[in-house]
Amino acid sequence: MESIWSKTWSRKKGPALNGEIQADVAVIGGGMAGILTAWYLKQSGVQVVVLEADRIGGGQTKNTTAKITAQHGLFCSRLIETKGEEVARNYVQANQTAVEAYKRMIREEDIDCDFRESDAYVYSQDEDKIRKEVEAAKILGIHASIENHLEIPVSYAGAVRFPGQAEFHPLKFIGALALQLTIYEDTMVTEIQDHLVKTTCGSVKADKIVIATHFPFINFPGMYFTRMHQERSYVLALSGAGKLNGMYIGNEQGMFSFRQYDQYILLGGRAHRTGENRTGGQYEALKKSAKKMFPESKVSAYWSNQDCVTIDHLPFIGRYAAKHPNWFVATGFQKWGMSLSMVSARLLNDLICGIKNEYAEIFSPSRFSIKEIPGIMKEGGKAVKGLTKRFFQVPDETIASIEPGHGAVADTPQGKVGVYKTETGQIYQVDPICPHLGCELSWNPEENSWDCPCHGSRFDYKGNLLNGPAQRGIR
């Protein structure tokens, strides 16, 4: 599974960081909104460095399907409803301004990255609720309409236009902003001590301290962890299925996203939380559809992503804890992190060099609203169900029971044990226990790993990590 950005863009790994600096600013992970904030810095005169665990965009940069848009499904009405048309269109603009910012970034860096301006569309089976979003776009200053004719092989009742967005090649884009900054890589942040970054392999003393992890990987203060979770989706790479002009997703459930790329449309879709994913066979119903859809279409790469979902449904921007007033966060971008690591940049640089920024109070960390009380019971309750399975429920399977090509939590003599056996009968055993916060794993049958229901870390069958906020493997 390697996505299409990865397979047409490679770059040499950067050195790792070799003893202990001094910077104004250190920037915690190498993703699109890591490196636009070093970016950002750098045009403000800030001495920055960057810090990455393995590779630049190696994390869900590579994974995105790329667009660059401030349409966010459905949201201009259901914003107004539960936060109030001030803040709905404090977060429209804001994304917008993110949107021209990319297009004005790409035109005086030069930037060669597949940009292409393309209109973005929401499409629906419900025309009271398209009517509604497009009256709600223009309340809050965005030229939307409703659009009864689209390109994509699906039934709609109809759809929303954004015109004037955008779709890029990610990889490209942040490769040629990594040359103008001081990058280490293989570079893995262990702990922060107030102004000191520890990692395995040297240390940084800075000024102030940039967290954009994807999902924070300190628990304690911010408590991240009990305000969102994690939700995976999966994308086709499909040649031979024509051409778009737009960028297109679904508004209900079940329903897909399509965009272009060169001569690949882009087709993704069957999200659902991590963890929750035991029977598996998301990739083969999704190449069943584009069967479906693109008779003579061609699977050319596929691959999946992992999203940050907060409970308000508005990334956490700002400052990192009340008790660290030097450290920020950029995180819970949900679907939509090319927009919202641009905004996250532009918020974060103004925050860090003393500018007023008029959207800082909407994505501050630290709002609160008791409308999401239900929201962080739910969390929490995950949690709790997760911590109770480890040590209260007996699994049916033994060793010997698991069939070769599966996985799962196995009750051997020794206790718990997570299993995976190959098609040939090689056994590999793990421990099925979430290093993050203790909660029990689930195997994933459709990347063979083991993933996390409670705040989604990932492991491969070995044990070894593959997504935070957990900091090490399994044994």
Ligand SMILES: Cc1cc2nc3c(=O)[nH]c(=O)nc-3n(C[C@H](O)[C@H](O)[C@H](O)COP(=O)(O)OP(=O)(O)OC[C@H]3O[C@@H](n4cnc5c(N)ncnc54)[C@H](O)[C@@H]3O)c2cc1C
Second form
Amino acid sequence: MESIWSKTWSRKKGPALNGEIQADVAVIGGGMAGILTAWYLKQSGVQVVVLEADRIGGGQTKNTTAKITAQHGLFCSRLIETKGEEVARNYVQANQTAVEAYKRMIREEDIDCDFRESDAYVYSQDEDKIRKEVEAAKILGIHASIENHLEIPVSYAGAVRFPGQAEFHPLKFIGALALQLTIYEDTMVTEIQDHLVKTTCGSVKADKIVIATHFPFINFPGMYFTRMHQERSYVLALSGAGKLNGMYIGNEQGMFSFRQYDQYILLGGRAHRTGENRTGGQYEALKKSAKKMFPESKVSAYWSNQDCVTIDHLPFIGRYAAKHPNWFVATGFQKWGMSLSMVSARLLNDLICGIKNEYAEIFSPSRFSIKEIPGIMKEGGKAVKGLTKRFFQVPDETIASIEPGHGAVADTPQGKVGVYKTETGQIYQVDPICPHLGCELSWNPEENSWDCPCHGSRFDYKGNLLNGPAQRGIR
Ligand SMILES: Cc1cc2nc3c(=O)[nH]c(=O)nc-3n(C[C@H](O)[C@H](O)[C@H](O)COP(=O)(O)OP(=O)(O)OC[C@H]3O[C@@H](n4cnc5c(N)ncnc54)[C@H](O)[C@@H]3O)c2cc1C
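Could you output the structure for the form predicted in complex with this ligand, given that the previous block was the form predicted alone?
The next block holds the full complex; its first chain is the one shown before.
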């Protein structure tokens, strides 16, 4: 399960931090958001270091489909309805400016990253929705149009087209930016105390600190875990499937995402909340759909990814919490982290350098109003459900009844144990409690992992950490 990006590009890891250093800004996390933020700060003359727990791009960024677009589903009409015209206009303009910033940066820095301009489409079975979205996009100043003839083999009533969007190879791109930056890899941040960033192999004293770890790992203050959950979806790289000019995403549940990369069509779909894949079968279902749509195709790579979804569907970019005015955050990208990483980088650069930024308010993490409280309660409620399961839910299966190649939470006299039985009958036992906030993990048969239904942390069957916000493995 390796993405087409990891399969087609690699880079030697940089050094780990060693000892104590000082910097104007420490950026924690070397994904798209962290690397772009560090790059902009460097351009502004700021002395910046990036601290990355593993390797840059090795988090969600290596598993994206890497469409660079301001078209985030049928969001124009939705945002006008939920947040009003001004917020919606700012959102779309921030993202469209980000698309243009990519184009300019790649051209001026001469970055070789398989970049190409491409139109973006959202297709739907509902003609009214399409018409409404095009009208809304026009109100917001976007040059959108209705399309009734698409090159993809799906049924649809129509699509909304945004011209002049783009796509690229995300790892080649951040690899090129990294050449200009001071980056410490294999350097996991364990604690932040005011201006001091402590890591597994040294520390950084920094005036300002940016937390770009995908899901923030500092729980208090901020409490981002009450306002976000993670959603997972699956991607196939298909060879022999033909060529596409545009990039596509379906609006309704069960629809697909498409784009071209090299000789492959990247087909995405089967989204669900992380931790809710108890029966598995997502790859099989996606492969079945691929066979129907592209009978001649072969699966050359397959992988999955997850992203943070906020309760008001806008990201959190700005000051981390009132208590720490020198800490900043970029998270909650709702599967649109390419353009939103660029928005984050430009906005955080401005905030840190004391430059006024017109988008600061709409992305501010402290924007929540009383209206959003029911959403917070719902999100918190899911988390609490996960927490209480630890004490009250008795799983059906016991260790003895687990089939080879399967996992389950079993009751033992000592307490609950997460058990995985390999195909050859070897047993791996873990403590099935997430070290982030104590939710009970659920077995993901698709990827042989223990996933947290509360906030999306993931662990392999041996207990090693795969994805945060947890910062360590399980016993
Ligand atoms: C299936 C799928 C397809 C997608 N396709 C698209 C698309 O086409 N276009 C688009 O715009 N978006 C897309 N996205 C979303 C996009 O991939 C993400 O939003 C984006 O990659 C997130 O980047 P990031 O920098 O925030 O996180 P990451 O890439 O995860 O980077 C965070 C980094 O922080 C590091 N880290 C974590 N904790 C610590 C610590 N304590 N100390 C040091 N380092 C730490 C991690 O190792 C990691 O490298 C997609 C998402 C999914 C699920």
